[in-house]
Partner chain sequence: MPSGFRPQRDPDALRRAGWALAALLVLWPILRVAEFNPADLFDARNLEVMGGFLGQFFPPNLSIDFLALALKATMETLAMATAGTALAMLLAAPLGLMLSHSLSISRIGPGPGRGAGRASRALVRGVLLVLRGIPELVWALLMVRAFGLGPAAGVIAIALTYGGMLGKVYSEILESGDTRPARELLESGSGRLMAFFYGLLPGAGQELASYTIYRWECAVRASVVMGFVGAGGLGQLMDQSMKMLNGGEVSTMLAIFLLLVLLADAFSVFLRKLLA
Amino acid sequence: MSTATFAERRAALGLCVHCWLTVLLLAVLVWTSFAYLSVDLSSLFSIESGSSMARFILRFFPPDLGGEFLRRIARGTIETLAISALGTLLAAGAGVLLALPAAGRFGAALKVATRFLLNFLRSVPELVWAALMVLAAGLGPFAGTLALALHTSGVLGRLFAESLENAPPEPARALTLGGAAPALAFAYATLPLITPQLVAYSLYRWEMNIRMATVLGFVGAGGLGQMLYYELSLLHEPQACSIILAMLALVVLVDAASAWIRRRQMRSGG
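How about this chain only, in the form predicted on its own?
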């Protein structure tokens, strides 16, 4: 046996032992978590639990398709779409403004302060922002819009700042050496390079905010989520089923629209 072959087998054996130790550690952690939380999976898969779950699901069908209720769902759908779109739009504008100092365009001190602000904005979950905005602005879609805008500003600001940092500096430097002002060099050299990334990040966050806008309604932030919380509180399962189906349809449509816009952008960019 050659020295190279022996070394390869020894390295493979060491990797195998490392993998098995990792799997064993994960298994111990999972078992410990179930034991600590007192989760009994056997009761979940018992016949009694299965029949109880089936009866619970059947109470949601058939969904309520009454004309008046469908009109309410349509208004809630439009409200949810508006909350997510306006919140994402406000966050994209704030993200661009915050990304400039966060990328170090105005000095190291302002970069540190802006990155701390971005970390704070995105570290607070949307539901917490929504609860705070409901207390500050009252129940309704305005609170949901503010909550999405605040959290998404932190996310998009960080992503936009990284795009600025990774942008090639040569085009802007060439314009600056040619006598152009720094602002014009940024607008005509750097910004066109990163615009496709900014649009893609904004569309991805819009997709996520559609889902989150439906959840924010559970704390009174308007839209389909608030309708769903109201109907579930009154045990109106058929009405809740109609709202859930509307949520599903809205998410599918927005995902398809966002994917279509990104494909068009990629084709036009290519």
Given for the second form:
Amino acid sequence: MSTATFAERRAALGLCVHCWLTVLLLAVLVWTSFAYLSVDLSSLFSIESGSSMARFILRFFPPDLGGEFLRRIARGTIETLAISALGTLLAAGAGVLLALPAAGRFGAALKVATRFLLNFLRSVPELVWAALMVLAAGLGPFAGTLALALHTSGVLGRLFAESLENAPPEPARALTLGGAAPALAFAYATLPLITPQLVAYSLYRWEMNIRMATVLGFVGAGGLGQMLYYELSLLHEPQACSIILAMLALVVLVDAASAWIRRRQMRSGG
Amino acid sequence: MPSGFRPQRDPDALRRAGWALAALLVLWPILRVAEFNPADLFDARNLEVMGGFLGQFFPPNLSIDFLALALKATMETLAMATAGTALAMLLAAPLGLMLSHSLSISRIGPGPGRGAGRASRALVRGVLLVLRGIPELVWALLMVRAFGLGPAAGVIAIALTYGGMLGKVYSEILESGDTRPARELLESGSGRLMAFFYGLLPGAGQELASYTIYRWECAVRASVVMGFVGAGGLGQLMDQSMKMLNGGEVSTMLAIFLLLVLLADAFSVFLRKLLA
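Would you mind giving the form predicted in complex with its partner chain, to go alongside the form predicted on its own above?
Full complex below, order starting with the chain above.
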């Protein structure tokens, strides 16, 4: 093979030295990870572990579909939805309040401080917040609501600050030049411009928070997760299976609903 | 202000008030179900527990022993995320290829295998939906029961959930780009895999890689908390410190979380730049 055809072939495949080095680096990292964890994959997929796995899975079937238990699941689902909705709502409110200083409206020092606070709020995972809130507010859905609110206000605050920074300043300037107070100018000129964005971000986070709220119960913060943890610790596998099915249904329905809304928006927008 | 000036009434006032009332009516049951009660925060017993706990946050525990333990847990967390994402890719690649319409031979023209193709795609779609529809922490809880405590359960949990997410997105990426080269290859009789490697991968490779890296970043966040259900890593250490109400250890670990998330962010931006 001549070098010309080799270069051609290389170009045709779109390969580059950079990419190969990156792939090599990643391969080394993956290999190191498996070695570090000493996870022996071959033993995980051996015959005997397969048969014990099969026995483990079979214990979950058939799921418990008794009327009384289904009613409890329905209550757990509603609780999960309420936790996520309220947590997101609180976070949206806090997000707007934090976004104002984070967008630099009250000076550079406050901007840096708020940005650090937002980064901290969002870097602590929801589940860790939940464990802390269980200490602060006791077991139950209120702790879950606070946990979601804390983490999500970090995320939303940052996104809201970005929309505030990108909002055109002219309408607000027109109102202040006309003699309006800055707060009123913000409420009637800037806020209406960014409201659609704020709502879209909040809905998107709500969708993620529904998913999250299903598992916050593992540390005692209410909802379906708390039920699942309880039933599994009593080795009630059929009950656990129905709860997992309910979680799956909830996630799938929320996914489908948000896809439907987005499609409709795209159609009406385009 | 001129003397005859009266601020005009908000013409939309009635409608706004109506909406506010409706919102309150919806909000009330939600507040009840979520047991929203801020007074709980100021309950004497809760205040005492939380106050003592927060009081210990300063100074953070920076003893060599604990830092060594935390470093080991951090490495375990990163290794869990990396190994899990690698397994997820292995799971997602074949499923994504099966699901993608742009590699479907039966869709090119009328012929045998159309029903079989449709059935297998529906099956793959269902499998991916179940894999990603069940949250990773639920998978971890189940895997801890199947494989015992430790990081292996976390790796499998990430592999399953992220395998489901990656598989779906891989197939969508393969459909969204320029699919004509692959179709051309399929029509002139090449196999599916060759059509993928020569027809789709050159165009879609970068997007596939950068989405996988983004998911690795998410996996780092997910594996931080896997330990709360017994699947190893930083979460397990955090869980222990929190159960013992050791504020100094918890504040050190919160700082590590902050660093870890910022570093994973930066590393994934760096990797994506390298690939671009």
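None of the values given here were measured: they were computed from a predicted structure. Take the two forms, superpose them, and find the largest set of C-alpha atoms that agree within 1.5 Å; that set is the rigid core. Numbering follows the first chain given and starts at 1.
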| item | value |
| --- | --- |
| Displaced residue check between the two forms: G140, CA, 2 Å or over, core reference | no |
| T77: Cα shift of 2 Å or greater between the two forms (core-aligned) | no |
